[in-house]
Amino acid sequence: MEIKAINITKKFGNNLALDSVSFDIKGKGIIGYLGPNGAGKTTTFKIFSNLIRASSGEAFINGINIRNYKMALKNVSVLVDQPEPYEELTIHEFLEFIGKIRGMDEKMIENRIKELGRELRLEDFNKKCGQLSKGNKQRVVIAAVLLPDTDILLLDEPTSGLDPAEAYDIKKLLKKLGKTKLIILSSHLLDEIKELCDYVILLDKGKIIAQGSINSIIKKFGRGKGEKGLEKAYINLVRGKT
């Protein structure tokens, strides 16, 4: 399992969203992708999911250039831009629809729906998505992302809109998945990153400003321990006090 960026640059008119971003992540585990609003996190995710194309540079998934997106994205699932399920469909109908789009057979779809229903504490499968709370809609969307059981997950703010109990279920599941899958996780919640990730990439103004294990980032750029140490390192980095 590998996701690799080589000098990726993305411009939107005169705005430079990404500036020669490079990284190479291999193996299993959960990697934190951090940065303030507008740093370029979501743009990176969109490039790796082929929603937009880089202005220059190359993106690879498992050694396959993302420009060959049908092959590159075969074993990847992506959550980006906080989508919502189709309101007129029931939870089951929506997840079944996603499964068919991903080329899953009916038996696999049903087994995965039941499994994810338990792990994510989904409501009555016959309830229409439009009747769900924001938090429950988010859980249905996460179930849709996880449905194909792919080896690589790109998750942009997966616990956004969830209350602490709902977020707990998601984090518990991500910890389990991180033992066998490669997960790139974007989040503004530093305590969440500290809890889930061992390695982080910090982005600011379209550039990678630091990457490494959480302990090494804290030791080099922060003062203190645990969450507070990571918070101090983050603030020092984005404010240029290193």
The other form holds:
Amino acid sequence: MEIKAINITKKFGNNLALDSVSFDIKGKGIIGYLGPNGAGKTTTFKIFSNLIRASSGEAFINGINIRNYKMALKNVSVLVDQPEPYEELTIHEFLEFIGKIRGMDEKMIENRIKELGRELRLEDFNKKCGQLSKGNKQRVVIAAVLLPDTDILLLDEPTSGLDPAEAYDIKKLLKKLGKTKLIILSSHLLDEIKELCDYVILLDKGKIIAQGSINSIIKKFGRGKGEKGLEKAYINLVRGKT
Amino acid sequence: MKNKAFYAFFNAGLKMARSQIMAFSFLSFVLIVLTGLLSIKASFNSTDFFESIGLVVWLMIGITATNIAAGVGVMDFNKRSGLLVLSQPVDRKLIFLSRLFAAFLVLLLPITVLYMSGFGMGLLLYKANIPNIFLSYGLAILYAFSFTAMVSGISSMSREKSTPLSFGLTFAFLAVFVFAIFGKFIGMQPWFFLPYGGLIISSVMAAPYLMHINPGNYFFYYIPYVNEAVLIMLFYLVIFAALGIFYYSRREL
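Switch from the form predicted on its own to the form predicted in complex with its partner chain and print that structure.
Now the full complex is given, and it begins with the chain already shown.
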């Protein structure tokens, strides 16, 4: 399991969203991808999911260039920028649709829907997605992302829009999945990152400004007045007080 | 996996169009019945009645195809569903084509309702069958496919669904004015205009009375020959389907 970025740059007109971003993440576990709004987190995820193309540089998933997205995305599931299910389809129809476009057989799809329904507390599979609350839509989307049971997950703020109890269920599930899969988790919630991740990549204004284990980041950048910790390190890094 | 993905998108396309297509099928039936009632009121003969039915079919195809196809190319780009659907390992060309074929298939229902109702009303009111019914039905299907491809192609280049929707409806409703301007005033066949090709649906139903040139007719001064009409429709079908695939495959989200 490997996600690799080599000098990825992305421009939107004159705006430089990503500036020569490089990283190489191997193995299993949960990696935090942190940064303030507009830092380039979602742009990175969108490049790795073929929703946009890099202006320059290369992105690889398990050694396959994302330009060959049909092969590269086979073992990856992506949750990026708060997607929504098709409003006209029922929860079951939508999950079945995702399973089928992934090439899963009927039996496997049904088993996974049952399994995820239990883990994510999904109810009333015959309800149309358009009638669901924001939190329920988010849980259906997470179920759709987890349905193909891929080895690599790119999750952009997966607990956004969920109440504390729903967020707890997702974090519990992520902890379990992180033991066998590679998860890149983007979040604004530093407590969530601290709880789930061992390693973080910190991004600001399209550039990687720090990366390492949480402890090493705290040790190196968490100094200053007041409480030490990841929050202090984060503020010091994004405000340039390092 | 390719086939499975194609059918998954195709089936989802059918499911999402369910309520729309039932509404248009019902509306088609109502319009044909109303045309029949108006024909009695206006003391139409059977030729006038079948020509009117043909024009209702022609107009309804434009309206229905526009509504069904307006979302084909844009639905994943202007809604948040695309963030999930387009990040799957599926060829984008295949997604566009499966949606286009689903739109083709759902259009067959209202078209069939139009012809069955027209056939029934013809028998009931004039004890006559629709002239050249199978030829007209085939041409109506080709016209529906071309109109769908055109609106889908425009949809794949648009930011919002409203753009292909307004484009298609303008094409459908203002067609007769284009015919009048080019036919009556400029003296030129509007062969570049898809609805002109679609006029053949009505003219074969009114055969043999409608001519290629009808000097007394303000709006339908020129009527295409069957081979001309087929060429116009095929041209639109191929060009816009290709444009749709091209733009859909390259768009960023």
